[in-house]
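As structure tokens, one chain now follows by itself in the form predicted alone.
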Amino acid sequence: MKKVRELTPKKIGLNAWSNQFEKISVEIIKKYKYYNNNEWGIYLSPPATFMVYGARELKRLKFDNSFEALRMWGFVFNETERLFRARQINKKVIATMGDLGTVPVLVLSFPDCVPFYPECLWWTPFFKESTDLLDTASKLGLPEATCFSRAVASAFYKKSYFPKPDLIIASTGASCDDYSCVMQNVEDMGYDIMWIEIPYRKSLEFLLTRPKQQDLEKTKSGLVYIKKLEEYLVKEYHKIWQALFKLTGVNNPHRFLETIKKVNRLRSLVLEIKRMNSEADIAPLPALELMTIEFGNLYGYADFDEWVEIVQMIHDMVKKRVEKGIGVLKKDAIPIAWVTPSADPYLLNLVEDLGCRVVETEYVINQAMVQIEEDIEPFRALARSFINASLIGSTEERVKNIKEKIAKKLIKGVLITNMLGASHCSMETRIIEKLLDDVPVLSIDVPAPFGITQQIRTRLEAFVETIK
């Protein structure tokens, strides 16, 4: 089989990569497939293939250029169609919303089973460059003033964009208000949902009583946390797995701990990608696949064992990169973190443009990021990984990996995408600007599609004089 030529490192359009395309062999595109099914399994496409499809924000966008970027994006934008033809055989397709990355542990550990989180439909507007699931939403009771994830429940609403689950779990509690809002939508249409509970996580100095030593525990990144927490989230886990047998009828607990080892290996895979893009002096991978990757922590894009594989591929090419001393920025790119994802994709690829790298991000995420431990009983073993979340703690433990990287030196100004009515991003961003205050931080709403406007443009500038 002939090899794929390696290229330079640079950021290219859809007709370059087209270019490109039609140097691949028969063999090679044959190679990779989802589900492992040679028939109908194949993903390796040019990505203008999906701006044919729909996707008309790929026209704008600027992508690295390497055969291995080309392999995750295929796969990244099949999902819809893998979705379809999991239903069509005879897979469980479980939507899990709300806790962003450990219930699909549980969902995983089941044969056949495919979790996948509708809320990253949100990008969905903004690939397709198309206002009609968030018209949708309005006309469903969910208006402008609510975040753009309301895209999901006009998505359950028109059935088109995945198979009707077979068992929807969602997460309230602390989570997301706004997505909570549009989780009850979905249930208001006639889903039936199984609702599981996240319990906030307090600071200490903020409880009313003062709990003895023997009531707290220590997770392995140092954070202290009351037992009873732990306790809760297996119960509710029990109550997951107990759900999920009897759907499927096995009940494997050695399938649980092959999984969480699965996880923990992409996980850590992830990490070294962050970190060597982070440290290294030219930036070897661009902010918009690295997104991608970390959002693909949370579920393998609806196949988890290719998705670790092509992670691990891009891995080995990002160390290659960095080994070699190149990459898609220029050196002198200026370092900064990311705070809460942008939910237009364009934007990632906008502040590159003008001079940014990003070397640290904050995307609500984390608890996809920590190692579950695989030495002590496996449902406590997810809880502690859980507790671990950005998602149900303070806004001080949020920004806690930003502040030591800005002590360092290693970070010249945050960026933090707001999405207009979501809650979280209306009370935590000016707590988040107080608290950064050691470098110049600009926040910006993420305008619907078509909305990035010369202004937010001039503010982007702006910013980057300002840090240069």
Second form
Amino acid sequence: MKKVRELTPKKIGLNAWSNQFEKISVEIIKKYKYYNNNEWGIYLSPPATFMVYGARELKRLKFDNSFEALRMWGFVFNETERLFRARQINKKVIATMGDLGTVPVLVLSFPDCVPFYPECLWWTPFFKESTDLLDTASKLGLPEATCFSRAVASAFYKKSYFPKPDLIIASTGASCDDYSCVMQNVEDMGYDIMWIEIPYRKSLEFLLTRPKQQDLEKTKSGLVYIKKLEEYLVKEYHKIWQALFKLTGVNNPHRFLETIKKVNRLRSLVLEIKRMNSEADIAPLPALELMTIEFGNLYGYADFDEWVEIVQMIHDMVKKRVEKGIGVLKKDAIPIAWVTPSADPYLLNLVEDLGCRVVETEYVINQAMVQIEEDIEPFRALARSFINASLIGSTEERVKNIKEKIAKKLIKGVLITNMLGASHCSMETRIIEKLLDDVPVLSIDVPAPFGITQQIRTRLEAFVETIK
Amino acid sequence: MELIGYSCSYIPVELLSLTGLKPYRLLHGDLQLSQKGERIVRVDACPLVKSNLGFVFENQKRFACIIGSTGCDMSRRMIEAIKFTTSIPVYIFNNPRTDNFEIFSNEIDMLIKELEHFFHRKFDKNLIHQESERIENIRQNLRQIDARRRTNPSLLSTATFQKIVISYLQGNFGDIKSEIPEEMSYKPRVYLLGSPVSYESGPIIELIEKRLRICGDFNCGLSRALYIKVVEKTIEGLKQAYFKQPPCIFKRPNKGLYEYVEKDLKETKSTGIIAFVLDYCDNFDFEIAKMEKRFSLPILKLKSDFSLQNISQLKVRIDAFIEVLASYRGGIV
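Starting from the form predicted alone above, please write out the structure of the form predicted in complex with the partner chain.
First the chain shown before, then all remaining chains and molecules of the complex.
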């Protein structure tokens, strides 16, 4: 174990990880477990294990060589098993869909309730290097030119990626259409869905006149919104609370406050990791791990407590690396921002191999990054945190942070990853390109598994040459 | 400036009309306009949205403002694209997707305040009553015209009906006449549903109606807006009527749409369905398989980007569809 920790940070493949893993003692392996279960909760294993289980893309990917990253990957790839285990031990498995990061805070406030996001299955076809879920979606009648999240409908249909949820909470409204349609298809398969409204965050430029000051509010990040939006969300969250109360028979507002604190701890750790990663001379963590950490904010990969500990460990490791001035990329790696998460994780590796470093991201999950206020009524606090969501407002607001960093010359280029036919991608990308025209912007359509061709590589290479 | 643009049937025309401008529904579908729209959105955006953008770019000076809605995602973002590229004042109406009347009601109140303030007019009770009555009478007239194409045999073609409806959708209320020559037809009766039929879709409708008769529809470009019935001529009455209109497919859950169409299919005695689906129109594209199962009628799916280049192919498909209709009904259509 000690030897692993002393390694110089770098990105390694599966074989190297398997060799390193041999040096980890059984005691250490047994130390980490999900749901705190000693018998079947152990999850530490080399990434090659998951490749054997079917995540074939892992053989192409390169990972951070730290023990901390190993712990993270073991946990993340264990999620399907974890969800089925949850059902076996009588936990309630709650599918939260469409809101990305806020409804789980309510779910986690109830004992033995495990939230999970089916939409995160959109990575599955890429990790598995299989078009099976996408093909099944086509057979179900879902159009091919849409977001890869259509894989979710197939997963519900196949019933083998997660147990049948005890409750499905689907948020719809001012969000992306593709996923709203996926959720509607899931309901049509016979699943009971509780629908929640996501209202539109109307910014002042989309009003004819300026409303009275008392009707407006501002998020801590500076987004102005009409107060009523908060009220709508509070009512929706109360509905969810009642549904969970009905499901569990428990109604403990104190636990809600405790959950908010726990969620805030995770969010502040992630923000700090992002900050260190962006400000350090040498990138201390690869983009692939960083994206996985950012998405963990949504629901803690179905064991929130264990996930917080994992992120704490990574945070401490990153901090040490920064202090020592060591990292995983070259010092002269070019800082770029990434807009919209890449459905194919391999792209994150590829861009780094070509000499870039991701220092800012806009993965449409801002709502899961902000601190939930702890000194106001918790439902209102939760609503306020959600109001920061990227997809419910204007494109200009969406890329505000990136614009600011470009102005400070902290970002030299922007990479946008699109899905062909996905509603917000088709409408926003050109506007984003124009809004960020102070730096080179490359927009690419993420192809289906096996689709990263020489043409895409060449475009990425040309982009890197331009910003050099 | 003569027009107040709008993009969704949930936005009350009465309120827009009270500004003294023509409420002009953005419903353009022309390939050249669409290409102009691609200046600001990607090629894989909805062709209707792209065409509307193209039309607005070309006619900027005619619009006093444009009222959009959160209807579908692309439609909402279209308003943002307009704001980004023109100086036309815009407003986005938050149309809830779930059965949330409170949001809708508040949004109407807010829209009224905005319009009153922006156009320096007061929409008092009398004005609301007068305008509601005037437009309800127009819709009633249009419903009577619509009834003629729905009868069996159908007495009016949808091609003609569309031309009349366009006057309503473009705010030319005075152009709507009730005297329409009869066009009786015994052709196979089909129902049209799907993405909005645009102002420029006449040739496609005419092509369909060379062999078939469209005797009913669930379509934003045809009769959908006519089935908004304002009973009480007040703001409250407008809210109720517009909220309870035949539900849009994007409503969640969208069973209301299916119940409405199922009932209408029976009432119009339709023997088949033509689903007109625009490229990248998720809301309809995701549901065609369900519609095929649910409605138990043959469906001809026409996918369109508004180009008419495939017109010969379309003819062949319509002919084949007629054969399917015949076989489905034991040779009788």
